[in-house]
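As structure tokens, one chain now follows by itself in the form predicted on its own.
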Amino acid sequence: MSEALRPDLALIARTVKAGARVLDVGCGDGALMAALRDAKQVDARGLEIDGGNVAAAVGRGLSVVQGDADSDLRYYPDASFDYAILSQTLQTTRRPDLVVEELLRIGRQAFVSFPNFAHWRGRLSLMLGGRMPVTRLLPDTWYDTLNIHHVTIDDFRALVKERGWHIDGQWFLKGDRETTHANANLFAEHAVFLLRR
């Protein structure tokens, strides 16, 4: 893979298979989309709600088309594409529950990532500091901030317990590495799911 991918994706791009059909929702400049192309003969599709993002991976030859995660996945057909992948941007969607059921209509299998707001920094901040953390990962002052939802490692976990969906994988980033599954709520900054009904 020719550029140099965020740790999360290049996990998930490491874990797809060959030649599989990819809606990447929420794919930013589609540096995934591209690299799974070029790498793996991945059949690769986007939604971006930024024009700007829209315009550069279109601008790679990708196939992606503007449109918003909680209101425009109603429009993809079942069980038509191999992988869904909503990644670092979960905790941005109004229905962060909707949003992945809708994933796992769409996939037989979604991936999804996000920043986990439990980690032992952001916990030690807000308790000796007494306000939001601003950290590698979550570098926005909590008044200009994407992120609408806070979700922990245990609290997704409790999700899809709740849902009666499966884990297919996990997997754990303590800054650009891999960490182990233990305390991974307390430990890993940032969490990497894959989910099938």
The other form holds:
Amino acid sequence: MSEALRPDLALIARTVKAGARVLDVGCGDGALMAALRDAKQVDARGLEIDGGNVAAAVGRGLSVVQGDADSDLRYYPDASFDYAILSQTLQTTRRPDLVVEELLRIGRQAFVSFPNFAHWRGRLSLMLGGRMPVTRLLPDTWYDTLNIHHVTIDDFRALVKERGWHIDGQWFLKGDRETTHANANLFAEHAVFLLRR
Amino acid sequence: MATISITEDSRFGLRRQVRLPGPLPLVSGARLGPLDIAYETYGAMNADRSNVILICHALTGDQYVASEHPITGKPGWWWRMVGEGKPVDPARHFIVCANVIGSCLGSSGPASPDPATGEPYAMRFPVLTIADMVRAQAMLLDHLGVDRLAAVIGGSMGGMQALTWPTLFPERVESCVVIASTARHSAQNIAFHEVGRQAIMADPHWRGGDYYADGRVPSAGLAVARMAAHITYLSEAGLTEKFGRRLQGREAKTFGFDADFQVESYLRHQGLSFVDRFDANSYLYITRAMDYYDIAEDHGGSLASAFAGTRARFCLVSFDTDWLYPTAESRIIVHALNAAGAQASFVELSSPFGHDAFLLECPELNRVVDGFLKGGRA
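Show the same protein again, this time as the form predicted in complex with the partner chain rather than the form predicted on its own.
Next comes the full complex, this chain leading.
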């Protein structure tokens, strides 16, 4: 892989099976797609809201469509991909639960990665400082953040349980490294779930 | 790389014209033949003929995509996209651009002589569709010995042809670039065209289309048609920036109906210079073909079914200030391609220039098209 992938993307890239069909929702400039294409001969398609990112991704020869995860997933047929991937985008959607439902309709499995808002640093900032946390993973202030649905690992697990989805895999990240499942909700900065319906 | 020698083959090069026997069966049921097609080619076909790119032109465009226009002396209309070091490059690609049938730059159209009478067809020329134009292009490619297109590329009406190609000849198209275009003509599009046609037909010189004999052509009507259309090619912001309410060569309003405002003077110039290079009847026929264009209608009302089973890759580009074929039209195409499981890319680019943006300076457009074309060989 030509460029260093973000840790959650590297983890997903490792797990995706070679030759799979993948829809990367919120694919950014296509870094993961390019890595999957080049290293695993994956047939990757992308959806991305930012025009500059789309132009960059198409400029590197990727099939990326400019669109919105909240409104444009319904145009994809059922089970048309092996994996649907939503990385660091869940917390920016208007209806995260419906977006995940769509991912599980379109893909046989879905990767969902998101920053854990219950990480101890954020908790501390809120409890002691009384301010919304601004951290390395969540660098934006409350008024200009794109994150409109702050979610914790335990929140997400509760949603998975409530909807009856299955967890095929889960990984937790602290910085660039994987961390244990124990107390992930307190100690993990980032979570990656592999789900199916 | 081995190439097919083109220097001694008269089929290839600039300012070519061929008479094909046809007949070409038209969507209307009529048949057209023999038919002339004027075209240009650039670059050379490689040994396996896998580097052919067809460029499709817009309503008033022509085959001079990357060479000087014989009437206006201006550089090729898409020199920013086609040429040395550009995304479509004769050093790498064999490039074909043909004048659409119905037009007036050397391909059969209403100004051409009707073989039955020897007189210009005028309004006896059969009404055409975009699909007819595409089938004529396919006949030209047969003549050139081209089976498959690495890419078919077009903006505006050229985009309509490009998008139609894989629906008619799915086995002949590997990729398709559709810029500032649509899968169907909207009521508003048809309405603007009707204004233009009525302006032409209201000109006393039009005379039912039989104006070729004495050289008194419906210039005034055609100029008005062009002026009205030209407004739709620009954006309100672009017009404001370029002209605002500034006066033309005068200090004060004249309280008359001369071209007081710069924008009036500009439009009059656009109208007048257009009549020197375009035939009024061709304008009627080509706008009609665009109005009849609706790919979904030709496929049982489902745009997705038009692309079912296609293996072509698609790249769609729209511009945020284009209100003639706005982004929503491109999105309709993208959703249909997604539903059909086709490989599709789409981006809305930002430009102040409205619909005309695809012809103007836009580095992002070149980057997208270049990346898309190269992506096929990744």
